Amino acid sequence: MTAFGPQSSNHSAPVYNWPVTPKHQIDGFGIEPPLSDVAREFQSTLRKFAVNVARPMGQKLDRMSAAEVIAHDSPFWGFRKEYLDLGVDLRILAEMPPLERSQMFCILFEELGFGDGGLAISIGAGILPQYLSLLFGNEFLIERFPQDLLGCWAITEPDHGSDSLDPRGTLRHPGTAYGRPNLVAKLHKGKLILNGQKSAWVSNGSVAEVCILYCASDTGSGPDYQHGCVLVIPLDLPGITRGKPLEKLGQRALPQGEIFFQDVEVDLDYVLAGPEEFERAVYLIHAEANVLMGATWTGAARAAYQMAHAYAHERRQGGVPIYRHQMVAYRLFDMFRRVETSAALTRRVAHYNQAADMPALQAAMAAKVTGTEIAFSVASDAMQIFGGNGITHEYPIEKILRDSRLSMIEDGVNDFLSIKGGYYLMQDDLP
C-alpha cells in the first residue's frame, strides 16, 4: 500500500473487481439496463434476422427496378415469409404491460432498422391496419384481417402531403384554404362510395392486401377533411387499381405506389373511425408511426456507426489502423453519442406514450425528427470514415445514407413536424 492509496481496504467493494486498467465494453444494443431473458432472446433473434436476412435482402432489392421488386418471383416475398416465420404477434404485444410493450416495440423496429431501413418501414406500414384495429378494439376488423396480410397506410395525396396530418388546418398559411381533397368518401344508400386517389408515396401501396385508409368525407355538405373517416378495407374490391411502383433515390426495397378508387363501394362495417372520431384517429396513428420511425432510424444509425467502427480497425493509413488517428476517434465518439441520444429519447418516448392515458404527439414527433436527422448525420460521418470506399456499392454505407435521407421526409417532413410540435407545446388552445 502506497501513501497515495487507501489507508484501509475492503476487498469486497465492487471497485476492486475492476481490471487494473478499467474499460467497459458496451454490447451491440447500446446503453440499456439489463434486459429480461425474454427481451434479450427477442433482441438476439431479431439481430440475427437483421444481419443474415434483412440486410443482404435489402442490398439485393436496392439494385433492382421498382417493378422487379414487386414481381411475384422477387426476393421481397422471400423476406416477407421469413419475417412472418419469426411469429411476432401483435395481439400478444398489445396485451403486455406498458414498459414491456414499449421495450419490445423498440427492440423490434431498432433491430429491423439495423438490418434495412426500407424493409423495416414495409413491416411497420404492413402492420398498421391490424394494429390500429386492435387499439380501437374493433373485433370485426381484427377477425377480418389476419396479421399475415400485408397492410399499408394510405393518407398522403397528390395535392396534400404532410398537411394530411393536419385536419384542422393549424399550419395553413393565414387566409388560405386547404384545397379540394383528392379522395372523398360519400355516404350513399347505407354504403360509402370512394372516388379519387392516394399518392405514389403509400408504403406497400403497390403490393398491400389490406389498407388503413384516411380520407375526406362528404355527408351532404361537400368534402370535409376536418371530419373525414378512417376505413380498413381489402384492396381487391371492384374499382381499386394501382399505379406503377415508384422509382426513388433510397429505400428502394420498400414498394411504394399510387392507389386509385373509382366508385368503390364499402360496407359501413369497415369504418374504423367516423367523422366525429377522425381527428382522434389521425392523432393516434401519427403518434404510433412517429415512434416507430424514431426506433427504425435509430437502428439504421447504429448500423452505420458499427460499420464505421469496424472499418476504422481494419483500414490502415500512415502505418496504423485509422482509429488511432485523433480525428477518427473523435468522429466515432461523436457518432456513438448521437446514436445513444436517439435510442434513449425514442425508448423513453415509447414508454411514456404507452403508459399515458393519451400519448403525447409532440414527444412522438421529437423522437421521429431526432431519430431521422441523427441517422442521416451518422451515415454521413460513417461515409467520411470509409473515404472513397464509402461511395462504392461494395460497402452498404452509401445505401444507408440514401435510405436515411428519405426518412426526414416520410411520415411528415421534419420541418412540418417541428412546427406542429411547437404548437402542441403551447399552453393555449390550438386554432
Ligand SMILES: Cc1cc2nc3c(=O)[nH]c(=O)nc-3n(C[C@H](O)[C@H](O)[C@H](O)COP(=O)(O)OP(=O)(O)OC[C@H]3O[C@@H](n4cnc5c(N)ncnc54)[C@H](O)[C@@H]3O)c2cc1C
The other form holds:
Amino acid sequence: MTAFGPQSSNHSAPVYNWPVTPKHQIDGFGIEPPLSDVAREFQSTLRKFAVNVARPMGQKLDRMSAAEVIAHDSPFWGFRKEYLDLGVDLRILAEMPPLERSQMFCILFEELGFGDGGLAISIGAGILPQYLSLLFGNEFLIERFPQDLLGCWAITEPDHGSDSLDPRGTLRHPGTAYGRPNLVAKLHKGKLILNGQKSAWVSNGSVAEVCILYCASDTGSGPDYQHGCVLVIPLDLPGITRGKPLEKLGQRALPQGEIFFQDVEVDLDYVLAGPEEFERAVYLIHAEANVLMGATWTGAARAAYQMAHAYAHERRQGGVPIYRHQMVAYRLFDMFRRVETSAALTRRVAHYNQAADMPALQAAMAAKVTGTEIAFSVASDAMQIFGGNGITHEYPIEKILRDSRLSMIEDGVNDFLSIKGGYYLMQDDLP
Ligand SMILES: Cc1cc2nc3c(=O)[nH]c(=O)nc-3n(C[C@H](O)[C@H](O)[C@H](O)COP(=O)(O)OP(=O)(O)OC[C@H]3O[C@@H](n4cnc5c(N)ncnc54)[C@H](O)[C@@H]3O)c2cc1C
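The block above covers the form predicted on its own; next, return the form predicted together with the named molecule.
The next block holds the full complex; its first chain is the one shown before.
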C-alpha cells in the first residue's frame, strides 16, 4: 500500500490479477477465443497438416506446369491422399448444430488456406457436390457419390462469367438479355441431354470425378438460364471431355480447365434443383461458397502476417531488428487488425447463416469480398516488410500475393458481388 492509494485494507479479491506492467503476448494465430475440446483438436490436426503437407506441396506445385500438376505422378495426388486420410466427414459436419458446424467449417478452411490457398480451393470445390447433396438432403446423390471422389463446381461459361451468378438478371443493363447459354440441358424422352461447355476456370475441372453443374434448361421452348437447373453428375459419362489444364498467375496448385459435353445423357435422378428451384439453389450454394472463400483467404492472410512478423524479428537494418522501426511496427499492427477483422466477420456470418431459417447471401458476399481483399492487401504489406527478399522465389510471400490476387475474381468478381450485395440490402426495390 502506498501513500497514493486508499489506506483501508478492506478489499475483496480483484477480478483482474494483472502484473503491474501488463503485456499480453498474442501468438501468430491471433485472438482465438477458447474452443471446445473437439474443435481445438480439429484445428490442431489441420494446422499440422497445413504446415507440414499443404504448404510444401503447394510450393512445389507452384513451380510446375499445369500439365505436370495433374500428371499421374504429381505431388497433387499425394496431397489429396493425405487430406483424405485426415477423415474429415462431411455427413458429421452437415449434421452438427449450427454454431458447431459454422465453427468447424471456418476452422477447416482457415487452416487449409493457412497452408496453401490454391490447394484449399481444390479441397473446397472438391467437396461441393457431396456437401451440397447432404445439405439438400438428396439421398440418391449422397449414396451415389462417396466423399472421396474429387468434385468440381461448374458454373461459368466462355460467354457467361459474372452474369451466370445472376440468373434473374438483377445487374443486367436495361434492355439487354442474357444471350445464348453455352451449355443447355434439353429434356428429351424423360432424360436430360447436355450439349455445350463450361469455361476454363472450373476449379478441379481437368481432373474432377463428380461435378455440381449449372445449365440452362430447355423443356421445349428454347434454352432458359433464368430457370436453369443444377445437376450433380459423374464426369465419366459418354460424351464428356476435358480441355487443356489452365496456365495462370497464381493458385497454380489448383488445376483448372474446361469441360465439354456432347449429347451427354443424364437421368433425372441427378437433378439437384430443377427450373422452379434454380434461383433458390443458386442463392443457397453461393451463400455456402462465399463463406468458404472468406475462411480460406483469412487463413492465407494469417500466413502472410505470421511470416512477416517472424521476418521482422530476424532481419536487422540500422543496427536493430526491423520491427523496431516505427513504420514496420505500424504495418504489422495494421495487418494484424485486418486479419482479425476477416476472421471475425467470416465466423460471424457463418454462424448467422447456419442459424437462420434462410442464409443472407449479402452477408456471405461481405465475408468473401472482405476476406479476399484483406488477403491481397496483407500479402502486399508482407512483401513490403520483406523488402527485396519479398519478390524472390526464395521466400513464400510473392506466391501468397499471386494466389490471393486471383481470389478477388474467383467465386464472383468482388465488384460484381458488391453491387449485387448492395441490391440485396435494398431487397424491396429488386425486380
Ligand atoms: C482462381 C479462379 C477459380 C475459379 N473457379 C471457378 C469454378 O470452380 N467454377 C466456375 O464455374 N468458375 C470459376 N471461376 C470463374 C469465375 O467465377 C469468373 O472468372 C468470375 O465469375 C468472373 O467472370 P469472367 O471471368 O467471365 O469476367 P466477366 O464477367 O467478363 O467480368 C469482367 C469484368 O467486368 C465486370 N462486370 C461484368 N459484369 C458486370 C456487371 N453486371 N456490373 C458490374 N461489373 C461487371 C466484372 O466485375 C469484371 O471486372 C474461377 C475463377 C478464378 C480466377
